[in-house]
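Take a look at this one chain, the form predicted on its own, written out in structure tokens.
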Amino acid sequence: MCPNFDVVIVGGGVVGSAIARELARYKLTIAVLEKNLDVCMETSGRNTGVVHGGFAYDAGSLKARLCVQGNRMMGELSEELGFAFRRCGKVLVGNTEAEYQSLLKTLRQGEQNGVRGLRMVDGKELHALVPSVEGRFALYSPDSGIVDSFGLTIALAENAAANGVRYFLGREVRNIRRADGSWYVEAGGGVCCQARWVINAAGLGAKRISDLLGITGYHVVASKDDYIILDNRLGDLVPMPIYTVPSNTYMGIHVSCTTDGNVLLGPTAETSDNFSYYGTEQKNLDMLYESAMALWPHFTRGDYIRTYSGILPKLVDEEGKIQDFKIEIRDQQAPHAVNLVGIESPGLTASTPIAKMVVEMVKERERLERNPAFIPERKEPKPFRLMTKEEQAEAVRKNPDYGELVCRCQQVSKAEILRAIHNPIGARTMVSVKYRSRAMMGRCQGGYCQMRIARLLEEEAHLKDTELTYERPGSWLFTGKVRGEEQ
């Protein structure tokens, strides 16, 4: 017996969640199937984390226009779910004449798009905004930011569940069908629903529900980023996220700014067939470094904290040319079927008006009633580490424990990690603790951390030792005891 639902969303990754939390506006039974045990594995967790401004985007596309509301709207969003945000600007920085004309084309296009104050600064202007770059002129977008990218992805997952969402975790969808006017969506671990639309938010796996959709002939290729995250010493060096020239199909390295204080070095944008490695291979590290400290000279491999690696899937044409957003209805060869291919960047600027846009498109074909219960606030503590002295004391007085740091580094506390693990979509690994709470992202990596929140794992989830996983399914942190048992 499958459960019914009007919508089953395929994919909780930000763009997933963002349309999960739109619709919930509207009087509507919506499940979530995610392959992985929490919504910010894949995609939406590792990139930059960078609010794109929409002018590297061709003029008239889905890219440019979505991704132009959704750094407008980033502001207001981030008040309402609780997730940082900074509107701390951008530069691309040059100094060739050649690299002057490329950024004076990119500054028209990006008129033509609608994004607001970009203008072309001198070297001294530059030298004002970034003392620390090198270049001799650069343009300058002011309207650009930074995001917690993990945070904001878990935050609309969160309050989209809050409203009433289901979502199923760990849970690949294996086959779709379509029988008697009905969609039957059949996932991993014996799941199958029934609903009325199925929405195709799949990311690096959205060709494949494209296919079984019976939507065909998508061409979508892997971009493998490798990027160096470097100690918060030198966050204060980078105020805004500091960018080469751009190509015609590549942003160039970045040196960025994050919203916790680190800088990240990236990406190096490889194409490639594989859409699950994510591991770091040395000479792409080694390019970072050269082509980083041509650009920004103030950092030493010592400063490496960690590496890591994420893949966009991008649409391409017989050429191999890069296309637009595919967001679509076919009524004929799929009704009550919206398809999602291609979301790369600027997906994670652009997730809620991509998710307005496809509830329109769901609007067209049947009316929707409003939620009146939908809730769009979500209301999260400040960071312990962020607190004042006399807020920290006055935290500890309430909830004693918020006396008790777990992590050191990032001075996270036992309520911290507590709250993180009863989290309201029940996910349930070591990175689901560490991305809420920031344990385990300080220079020892979880090295004093781990082990004390993988036992609170144990005691406030239920969960035998065995069964404690660090991300993905089959990430077993242990798989049986060293030694027996003292008697």
Ligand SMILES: Cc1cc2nc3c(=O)[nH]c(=O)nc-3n(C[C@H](O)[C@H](O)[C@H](O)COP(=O)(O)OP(=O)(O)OC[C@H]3O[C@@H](n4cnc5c(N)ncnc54)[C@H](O)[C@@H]3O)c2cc1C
Given for the second form:
Amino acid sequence: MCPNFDVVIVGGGVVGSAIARELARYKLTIAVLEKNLDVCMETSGRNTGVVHGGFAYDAGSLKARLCVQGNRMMGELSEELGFAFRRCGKVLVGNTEAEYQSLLKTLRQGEQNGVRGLRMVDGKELHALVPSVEGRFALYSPDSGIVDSFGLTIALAENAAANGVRYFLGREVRNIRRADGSWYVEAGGGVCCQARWVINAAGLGAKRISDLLGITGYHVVASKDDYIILDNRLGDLVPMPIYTVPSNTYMGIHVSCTTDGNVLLGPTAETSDNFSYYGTEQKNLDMLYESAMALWPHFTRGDYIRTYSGILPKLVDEEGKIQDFKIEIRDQQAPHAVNLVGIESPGLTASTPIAKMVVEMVKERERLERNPAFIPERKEPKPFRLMTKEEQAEAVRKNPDYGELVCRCQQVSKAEILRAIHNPIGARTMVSVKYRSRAMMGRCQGGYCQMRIARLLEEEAHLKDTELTYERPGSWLFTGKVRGEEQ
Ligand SMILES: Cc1cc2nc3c(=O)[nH]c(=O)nc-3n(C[C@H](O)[C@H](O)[C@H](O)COP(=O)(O)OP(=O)(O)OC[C@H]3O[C@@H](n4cnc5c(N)ncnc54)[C@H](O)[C@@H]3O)c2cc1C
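Condition change, the form predicted on its own to the form predicted together with this ligand:
In what comes next, the whole complex appears, and the chain from above leads the way.
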């Protein structure tokens, strides 16, 4: 049995989810095949969460054009879909003459790219913008911002699902073949989908999918970045991301802020051929400590909450030079397949413009009929922790589950955990609950509430305890009982 769809999208990162949502505006049957047990489990959930201005990319490149578009539309998108976004600005701090000249070049490139409001500021104005940082001058980008990258991706995916897109989670695409004018996409768990269109939005796996589509010859290298997350007690000291002067290939160490008030130190940038290792290295963390301390000496190792890493898929040419985003249809070689390769930074910022570009490319080849039932908004209730006392009392009166705080440090109520468990794409892991509700994200990282959430998942999703996974396929929370009756 091979269900038939108009479009199959491989990959449920921010790009695949944005494409799913944009395509849902048309009368199409759409499926997303994702190898993980939820969306946003790879690069889209492992980045800095900066909404870039678009000045760092070569004039005329897709990266520059789509980044500027994505930056401009992020405010409206966040209101439509209910995810956290702040247009807080960003500074690139310098001290030497060479750095000044480099920043001037970046400013001119930014102006060519259409970035608004870019200007050089002196040390005094820099200090007024970010009192915790010292420097002789800076390039200030008022239009840059920060976004909750999990919130953005989950919102796109859930809105797509609410508009009829089907998500198949835990389904790794292993083979794609073309027969009788259709694509047959085979995934783990015996899933096979027949489709008129295939869209390769597989991120770090995009080269493999490209090869399966018959578009070979791309060279993609991994660039691994380690980060440290600091306690949100320091959040007020970082009103906007603080960057050093970038080189041609590396953005440099930065001190950034998240929409939840945490501070990020990173990234490290190591080229590798490993596309799946997310461990962090002590030597990198020590290097981050030293470099970040030189830029922003306001933290101690005691402020560390946790570390993480992300991997960028960099498309390179034969000389190893980094290439632009590749977004293509090869009508002869792989008809009705949109191939996206090398979607590295600023892919988060540019995700919706990338999706709109994909739709336009499809529309050049066939007529798409508008879906009059498409609903672009996603109504998210205000988090309990952000409600006034009066709003909290009213919420508890209407729904007593708001009266039970499951995660005390992040003030997440049982009502919000239940809402996270019953998400429209059917993701049922501990981390699915964490990124939707913020439970387990505080200093204790779930030490208090994790077991209560596991019980709620068992009850609500009708799972046995030995079926509960933390994050990835096979990351079982329990393997059996250690006392009491034998399993
Ligand atoms: C360290 C770091 C910092 C960054 N900072 C920023 C930033 O501040 N601002 C910004 O705009 N961008 C940033 N980026 C870039 C941005 O995160 C990415 O461009 C974006 O997330 C790419 O999204 P994606 O959907 O293409 O890839 P992914 O998120 O990797 O999604 C691809 C999906 O495909 C799935 N998949 C892969 N192979 C298969 C298969 N065979 N079958 C089924 N599913 C498959 C994967 O599981 C994954 O979920 C950063 C990236 C990194 C690594």
